[in-house]
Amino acid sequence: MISFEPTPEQDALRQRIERFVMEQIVPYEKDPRNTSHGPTEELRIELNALARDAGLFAPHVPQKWGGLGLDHVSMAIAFEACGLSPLGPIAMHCAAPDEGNMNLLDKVATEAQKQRWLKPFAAGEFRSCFSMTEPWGAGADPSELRTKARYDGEDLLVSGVKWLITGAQGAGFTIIFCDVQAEGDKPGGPTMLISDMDADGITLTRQLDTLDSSFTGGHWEVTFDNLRIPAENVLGEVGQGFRYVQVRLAPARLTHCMRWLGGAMRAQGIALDYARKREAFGKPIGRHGEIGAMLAENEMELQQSRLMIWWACALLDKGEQGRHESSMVKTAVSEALFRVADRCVQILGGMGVTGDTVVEQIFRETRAFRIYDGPSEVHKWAISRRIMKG
């Protein structure tokens, strides 16, 4: 059975959780500790404690570790409305990278990581990242790591660049994707690490200026020198991490489309409001016929998006992998949302291009999300191979 209409709980939780957002996390927007390099800690714990209060926090989490437990659908639906503010994400504790961590930790670390990470971890008690893409190496295509472990007794000693690592600065942990180098009948391989944030050997060397401004502690370079990883911060097994890197990234690219799909719907009332009111050559510009068509093309391009996602949810909630699904609506999605926000700050004319309206944040934000998770040229040859294979 298809439907196309959400269960009344999910509706209800939707229309909690638009409130929430539009009536007390908007207003943070203009607050000075929301800089370019996204909102600072004190920002994100002060937000945090008011989706605590709206026992919004942490939707994603399994109801074990403190969260609301929702299923990809659910997820769908309260993502959408969390991401009206690039504020929402942060405060109920569902943002990139935060919340894929969560999913992989809860997925694969063993029960001791569980409790030492996880655990206060999803009650915000801090941040992560994850170290996968790398200047010249790793990135969209992962085997390409530059960075690379070797065994010292029963430990990995860890050595490598890496960068756009997003909310490096102030994160308790990091999950380090690296290869392992094979020692006598020690395996190696692709292999993902878990190791504190503070610990030696780890140096955050430059913090980078991005189209984006929306994640706690902006994105950083980070070097990694002979970084000592006792063997029980494995994540999984050693030369297994291609494995983990898809339980990860599969529903995080359709979490990240879930989010922007928000934003995008964000920039098209605020759009459509000012079509309404704003008026040239003797009435509203929205009865304008350009200016119309791309009001309407924007509507059904959210449309389509919102039903993609849902789709490909589904599929999660019904036990299959989705990878194939995922990059087919982690592509169509960013293009569309990119070209929904574009729309928008063309409506808005002057005012679109500066920050007196939300959009133009969107803009970038929308922009950047063609590369995050994989550029769309990266998912369309990897979508082509498939169904070249049949």
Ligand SMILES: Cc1cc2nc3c(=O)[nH]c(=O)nc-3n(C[C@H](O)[C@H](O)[C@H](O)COP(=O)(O)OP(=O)(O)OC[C@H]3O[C@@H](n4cnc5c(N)ncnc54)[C@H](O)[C@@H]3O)c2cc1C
The other form holds:
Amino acid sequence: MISFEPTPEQDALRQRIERFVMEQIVPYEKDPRNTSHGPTEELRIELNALARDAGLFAPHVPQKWGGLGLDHVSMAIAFEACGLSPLGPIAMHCAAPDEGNMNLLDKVATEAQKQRWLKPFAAGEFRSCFSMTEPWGAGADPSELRTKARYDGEDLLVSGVKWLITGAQGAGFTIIFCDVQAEGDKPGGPTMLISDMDADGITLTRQLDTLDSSFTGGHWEVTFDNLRIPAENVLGEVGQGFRYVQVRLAPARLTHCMRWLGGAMRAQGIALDYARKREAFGKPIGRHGEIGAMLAENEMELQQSRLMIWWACALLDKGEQGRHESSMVKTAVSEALFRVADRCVQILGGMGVTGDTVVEQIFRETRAFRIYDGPSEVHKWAISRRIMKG
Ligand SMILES: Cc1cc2nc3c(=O)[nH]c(=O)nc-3n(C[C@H](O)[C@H](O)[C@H](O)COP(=O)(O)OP(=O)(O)OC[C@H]3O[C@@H](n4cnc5c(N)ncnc54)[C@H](O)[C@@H]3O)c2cc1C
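Could you output the structure for the form predicted together with this ligand, given that the previous block was the form predicted on its own?
Whole complex next, starting from this chain.
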């Protein structure tokens, strides 16, 4: 059976989140602690407290770890509402990269690792980061890994440079994707490791100035120099890193789509309001054909995006991996939302490129979104390879 109707519970949750974000979170968008490198740690903690009080903290997290334990379709509805402000996901502790890392730890970590990292992390005691991309190494093609780990007894020593690492500053721990060098009967290959960020051997070498500005802690270049990882901090098994990348990536691609759909909805609302009120050549600009067409195109692409997200989420809720589908959704939705944001900037005229509305930020964020979690070209290439194979 196909249903496009949210349940009364899903709809009630959506309304609660929308009210929470629009009434309590949006006013913080102009807070000086919401910087060009994202909200500060102090602001994140303050916003988290508001979400906790509203009973809306960590909606994706299993109830066992203190969250609302939503399924994927319910998450799609909740995250869209939460994304109405770029600060919404920060407040509700479901922003990237934390949300994806919580999911990965929940699925792959040992019980001891969950107690040590997932439990306090899900409760918002600290943030995390995910260290995969490298300058001139792992990127669109993650198999180009240059960060290596060698055995030292049972421990591993990690050395290499990562960059574009979101939220590295102020994070409590990182998940590192690196290449373990096999030694004797000890296995090797692409592996995920967990490390506290204050460990000896981790240096934040450079903060990057980027187009986007919504992620707490900004984006960093991080150097690992003989970082010691005890055997118990290997995430899953040595050599199985690519399997876990897939566990993390398919749902994480969709949650990005959900949040930025909310952002694009907000931009469309602002553009629509302007198109109704602003007059040029004797009538509201929304009554001029070109602007009306842009608003209509936005309306169609927003609804197409929503339906694609719901479709892929329904597959995940049925227990499917959704790798192919999430690739299609990520590409189609990120491209569509960028077009929506671009049209909203145009409709607002000069105001569109100023910081007077959040549309300018949403435009910048949706531009970056076309690159992270797989650039559009890479997804299209992967989709085409799969369909060519049949
Ligand atoms: C805002 C932001 C936040 C990020 N956060 C993180 C993070 O927290 N942790 C992390 O590890 N990484 C993060 N990244 C990095 C991101 O995952 C990479 O930028 C992305 O995987 C692309 O890798 P690259 O930048 O090295 O591009 P490259 O690998 O250099 O690719 C450049 C371009 O080549 C083209 N290309 C590559 N392969 C193909 C192909 N098969 N067919 C056609 N064209 C192709 C694409 O157009 C691509 O954009 C972030 C990036 C951004 C922009």
